[in-house]
Amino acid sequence: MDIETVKIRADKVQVFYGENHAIKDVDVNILDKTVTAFIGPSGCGKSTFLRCLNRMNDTIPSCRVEGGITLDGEDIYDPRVDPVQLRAKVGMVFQKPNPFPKSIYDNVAYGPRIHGLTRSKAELDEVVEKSLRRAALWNEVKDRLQAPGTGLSGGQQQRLCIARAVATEPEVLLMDEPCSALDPIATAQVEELIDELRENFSVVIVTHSMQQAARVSQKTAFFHLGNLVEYGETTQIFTNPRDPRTESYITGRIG
């Protein structure tokens, strides 16, 4: 039995947007090399909480985060922590594919360049290839690395954004509804990819699709009205939820 390693620990996390209390008292341990799904109705706080994990909420002036969040035991909200460095460790993939208006190569090379992770063009080439391979995109783009990333199909663009996120060798990958803008075939490719990525990363995915959560995750957290109602093994949450609110959501009575 593997000893489960806690990667991120959230302790009594509260989030306020001005007067609005969006997240209430969330306690959760996110494990390493595991896919954790956040599910719940629209507006329940799952994306807001996800954005706390790499301090994306810092960019919203009215937003205030209280409580504790640690990555490998270190407080990520400590004033000495540089959010830019944090986001190299905790990568993020958004709902809509958002490649930079640059070449495929430069999209992936961007992070390693700004963080000074490579010493030569040969090393950078290697990182770009490895990242595109990890994102199951290399074979499709290897002959047109200088073509614009925006010229790829939606599913390829999303895999390019995943390659861009993994290029800085993050430890955690956050994904905010990464398949909601994709067709079923592209969705299946990204889901397969998520399963492979967890060998090296802790992956946290927000999804509105319960089927997707059931397919890709080992742990599931159910949010409702800003509260973390229930968190546990995905199979247990879907087959034998402990809280009646979870059961109502899973059987389609709320949502």
Partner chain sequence: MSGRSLFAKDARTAARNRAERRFRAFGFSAILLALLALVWLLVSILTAGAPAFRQTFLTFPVTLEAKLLDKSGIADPAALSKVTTTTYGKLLAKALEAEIAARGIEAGDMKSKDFAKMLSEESAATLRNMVLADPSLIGQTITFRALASGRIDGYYKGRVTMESAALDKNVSPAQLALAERLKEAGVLTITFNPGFLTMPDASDKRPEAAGLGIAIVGSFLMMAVVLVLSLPIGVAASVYLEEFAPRNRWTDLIEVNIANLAAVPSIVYGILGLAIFINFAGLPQSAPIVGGLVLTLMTLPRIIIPTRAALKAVPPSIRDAALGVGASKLQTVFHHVLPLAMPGILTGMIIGLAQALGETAPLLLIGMVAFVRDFPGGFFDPAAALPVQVYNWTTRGDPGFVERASGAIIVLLAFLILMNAVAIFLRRKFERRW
The other form holds:
Amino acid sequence: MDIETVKIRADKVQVFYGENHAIKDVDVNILDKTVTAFIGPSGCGKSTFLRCLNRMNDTIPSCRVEGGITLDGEDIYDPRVDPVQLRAKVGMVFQKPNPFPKSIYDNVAYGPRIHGLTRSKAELDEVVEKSLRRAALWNEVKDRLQAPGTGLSGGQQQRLCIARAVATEPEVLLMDEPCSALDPIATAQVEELIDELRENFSVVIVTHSMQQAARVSQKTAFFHLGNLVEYGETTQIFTNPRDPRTESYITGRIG
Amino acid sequence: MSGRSLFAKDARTAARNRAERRFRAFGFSAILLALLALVWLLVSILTAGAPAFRQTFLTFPVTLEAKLLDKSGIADPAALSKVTTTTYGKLLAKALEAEIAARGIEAGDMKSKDFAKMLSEESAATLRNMVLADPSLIGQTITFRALASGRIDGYYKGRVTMESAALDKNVSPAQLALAERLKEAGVLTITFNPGFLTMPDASDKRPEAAGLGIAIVGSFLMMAVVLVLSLPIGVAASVYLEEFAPRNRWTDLIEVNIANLAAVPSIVYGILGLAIFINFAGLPQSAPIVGGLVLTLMTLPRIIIPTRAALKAVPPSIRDAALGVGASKLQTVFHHVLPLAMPGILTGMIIGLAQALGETAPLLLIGMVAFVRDFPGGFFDPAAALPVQVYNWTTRGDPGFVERASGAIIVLLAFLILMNAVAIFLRRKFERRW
Amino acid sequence: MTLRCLALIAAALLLPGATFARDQIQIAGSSTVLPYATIVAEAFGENRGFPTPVVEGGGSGAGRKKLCEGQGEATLDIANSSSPIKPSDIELCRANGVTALMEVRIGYDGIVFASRREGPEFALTPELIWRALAAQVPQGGALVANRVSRWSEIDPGLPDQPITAFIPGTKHGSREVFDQKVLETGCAAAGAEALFAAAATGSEDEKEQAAQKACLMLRADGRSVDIDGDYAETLARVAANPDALGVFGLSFYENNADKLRVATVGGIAPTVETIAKGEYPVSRPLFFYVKPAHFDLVPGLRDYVLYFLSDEIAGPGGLLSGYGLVPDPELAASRAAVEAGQVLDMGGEAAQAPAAAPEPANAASEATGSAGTTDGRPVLIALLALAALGLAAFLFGRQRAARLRAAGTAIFHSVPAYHGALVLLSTVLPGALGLLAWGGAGPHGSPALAATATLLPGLAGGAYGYGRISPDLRARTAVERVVMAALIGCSLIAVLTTAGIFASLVVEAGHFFRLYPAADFFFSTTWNPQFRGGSSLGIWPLIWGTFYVSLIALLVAVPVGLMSAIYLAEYASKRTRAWVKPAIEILAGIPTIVYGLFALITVGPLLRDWFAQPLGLGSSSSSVMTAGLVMGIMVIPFVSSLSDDIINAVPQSLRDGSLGLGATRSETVRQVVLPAALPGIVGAILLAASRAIGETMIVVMGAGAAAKLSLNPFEAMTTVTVKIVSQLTGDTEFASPETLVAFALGLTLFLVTLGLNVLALVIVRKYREQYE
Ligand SMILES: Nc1ncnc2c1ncn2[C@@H]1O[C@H](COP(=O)(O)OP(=O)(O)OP(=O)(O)O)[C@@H](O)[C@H]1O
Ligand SMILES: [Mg+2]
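Having displayed the form predicted alone, please output the structure of the form predicted together with the partner chain.
After this comes the whole thing, all chains and molecules, with the earlier chain placed first.
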């Protein structure tokens, strides 16, 4: 790792769902061109925190976020910030593959189109191909780009969703358990993909699989009951956790 | 690789945000439009119909002269009933004339026929019935509250003006001017008119006397038929389809069929009723029983659908529990599932009834549009129905009936609101979270 | 349990609140005579000590048909008619055993021409009217297409204003008079009849017929407008159009004299007096037909007929002349004829009616009462007896089972109540079968016979069931099997309803197609029913009207409904949603008659005064636009509610996916949610379309009645449903294609909506499964 630039900085973040205090005082620095894994038992707030990073929580009426989150030093909750612009920079891939009921091509072209990233059809074709290649899907679908995206297999669908997210050229990619619906082969493909994406993006991945976290990430954050218990180098967390809770979780005693 | 600042204003995003606001505004205005339409509809009906509940009356003393009304002198009922409303009408006109003279009200050069025309023909009939019911009144002077004629009434409701009266052979400006003076003197009053709810329909000559009594009773009788027939049949059909029917192409067909029947134009049910109940079975025209049967057929599918939903909402665990203690499937359904589903079923039933209450088109075809003056004694007697009465009144020649039609709609809507309120109450009260 | 049974029987007892013996006179028929008949009925009920007769409209033809359906309590006593009875009616009467009818002429109906009160005077003659409205007029000895555009061009004495006339549509009885007394007379006076005859080919007879037909042809360039609605519609059109001349009934005119200026015909102004003297030429006699056989059957019938004909009622200065009925100078003769029992010559051996009325004559009522009618009394009594027997059976059966169980040691398969129920079933079912058999064998006879036919099998069955009670008897299983059968039966009613609808439509439509070629019905583009046969009954103008109205309705409802649904599903807060959604749904709960009235008194006049007239698009307050707009409002909730459900069924993950890529909400809705929900929304719109196509009251009251293929949305047009109502309740004969066409229309309507509904249901169902 050359110079460690901080991409996203979270400072004393609190999240409430109505009365429910879901995230408590979380401070974390997410580095550029790094894969960061969020682990922790179910319901501890991993997804909630992840969704704070591109303001997806805005869509939940009862949700309230406090504290500061900055992207490249700019407060993303500043009233002047347009969440639409923010989300173009901070893309997201969800747990369940959710291709739009459109063709494969249109799925991938969706982002570039709405953001006006391309000037011509040829350019768009290029972006679509590049994104599908990056998602390791191109060879499987290049002959049926006009087929509906919903007709693909689960693993293909998830890779399509990744291609779709990648196509907008985000600076950060948030992935919420992207492999939970996939078989081992597809999982391996996605993991490989994540590793490649690290070249250009900062990737944050939520996972329930310790092995996966260990395999793909450089940094790991362990959440428990809404608290960030421990955050550090992945190798350190897995080999030498500082907090007893982390240790018991990765050795399978809680969660 | 830091890109553009998040704070940088970007023309494209601004345009997209404008589009977003526009879209949102469209949605909002659509809702506003729908609600405005509702308000417009209600306000227009309410303002047009409210006057129907108020009526112009003339109150004055009437001497029931024996020499006119009881020529026999012994109050023989047969002889009394020979005296017709014409005589009573003249008597009333004379009494009004006398009262005007007694009060020193300026009446111009009006003849006694002109005084008679200020009163509704209905008031003569009312007076006659009073006397026939109590012959001892003969010879006395009573204070009588007479319905004013439709034109005088219309003057106070803005239908008739001095200009239109000059051209109208049913009323003259002199009569209107007199009416004004009578109002000042307190003889003419405009008050709440319970007769609108209790009196029967009236002929084209007396819009002022037309009431909804028979229509309300008729609608009530029809709803009784619908309730008595469609509740058991609807529940039985739903129970079978939901609890017992095998899932195969047949039941699928029945299901599509029921969904279709719920959306078949109601006029088609009218044709069905005409063909089956009247032409084939020979049931009487204009009878609530026929209207009730037609509306039952129409309402059944509309009841079966919510009833099935209510049955479906009862969790399977209840069924398993009952079956587990050795109840038969039928016992399980009738002892456990049905009672639990009952609030939902009743709600659906009431809403179905409310729809049936407002239905007009099929009734037109089976002759529920008759002119009926005697209250029905049962399901086979001729009667009217609320919504059809509205339609009937809109086709009459005298403009006074339009106000009556709107007033009838207010009554109809009041019933509907009541029924829906009961449905909502039931739903709230018995709502269950499994 | 006993209590519940008692309650049931009490409910059964409530039913016979029905009085079976009829004591009200039943009258139906012509809508022109209707107001007079109601006035007389009212006065009759008030003064004569009899119940007020029940008076129904429905049209002359329908009234005469019902009159001729048979004799007896279940049939009509009097048919009002604005035209003399037709041979086909008499034939029907004779076929149904109605051998004597009295024809009673009650007076005359004057047909008047009137324009706006503010306009100039018109002094017309039949010739002038014909010259203004005929399709072809003679010019220099030749026939040319009528191009006259101003009244003053026909006669300098007439006002210098454009010709526009609103005349009764061809379904009206008054059109017949107009044809005969104005057009035919005018045509002859103009010397055109000879010219037409000369132009025709064929035999003398054929030439004459052709000439007559040509005389009645009216110009089709919009100067002569048929009004298929009632006089109120004509009045509204005349009131809104300063140039127009309208045709009205005298009584209608007299009740609206403050708005209308009446024209003289041949120098005579129409009044009750001038018509009675025969000076004013355009009038028609009004009749009613009564069955003298009913004089003894229905109390007061004879009295009513004579009362109607009394001077006090129908005479000069009587009750009806005050309402515009022209008194018949020969009223006294008519009265005498009734008193003498004179009946119509019906070709067969006419029975003399009883001259004097011995009232009440029970023997006669017994004889006629059972002839063609189904008297409900015996059935009801039998049913009640059976119910009582059933109750007894249940109680006894249960008691015996309980006793046996208490006495013996054997374990009973079923509890006593089931045994009771089984005995009840074995009593009631055979009993009901017996009653059915009695009814099937022809319902002759007394209550006693019916009761016997019912109770004997019931008792036998009950005894058998009672004897069978034993521990091993699987009473519960048996009872449950019967209950199951009943459940299945109930669910089959839905199927039977569809079958019934289909059968009744197909049978009657079959009659229609035997009288009228199907090809003409389905492919002709003119709808022009005629009194004297030779109607054109092409469905296309009606389909066009239906389509046009529905289209406008959907153009209103789909954007508003869909956008409301989107706003509610995607933007509105929970609190807003909680009250806005039910508020919009109120629109669906309001009866359509309310919308009809809204169209009639509010929207129609508004559109006419603010749009149609200023834009020069017409003067009618009933129009496609009026009906479409109001119907659109009604249909909004059908679109919005279903769409809202469907949009909500689109998984949140799709929205998240799109928002997560930086799409705005509206982009998400338009590009992701709506395409995903599209099939469901299409289904919702189809259902709404089916609703709009089948809607009746709004179009009856708002769209008008003119069958037209026009693009102008402010013109009155008509729909399939309107014509079903008007043809079934019009003045034409029942067995004629003009009436039966209603069933063919009904069949078409049923099939079209069936198709739409099923398509929509299938689409929506598929859609639901997709996201289940
Ligand atoms: N939309 C919501 N409304 C209210 N509470 C919510 C909502 N979403 C999550 N929560 C609550 O917030 C807490 C954190 O939930 P979150 O989904 O972030 O957990 P998670 O760590 O992602 O769990 P998992 O591993 O199961 O996905 C939970 O207690 C949950 O109940
Ligand atoms: Mg999660």
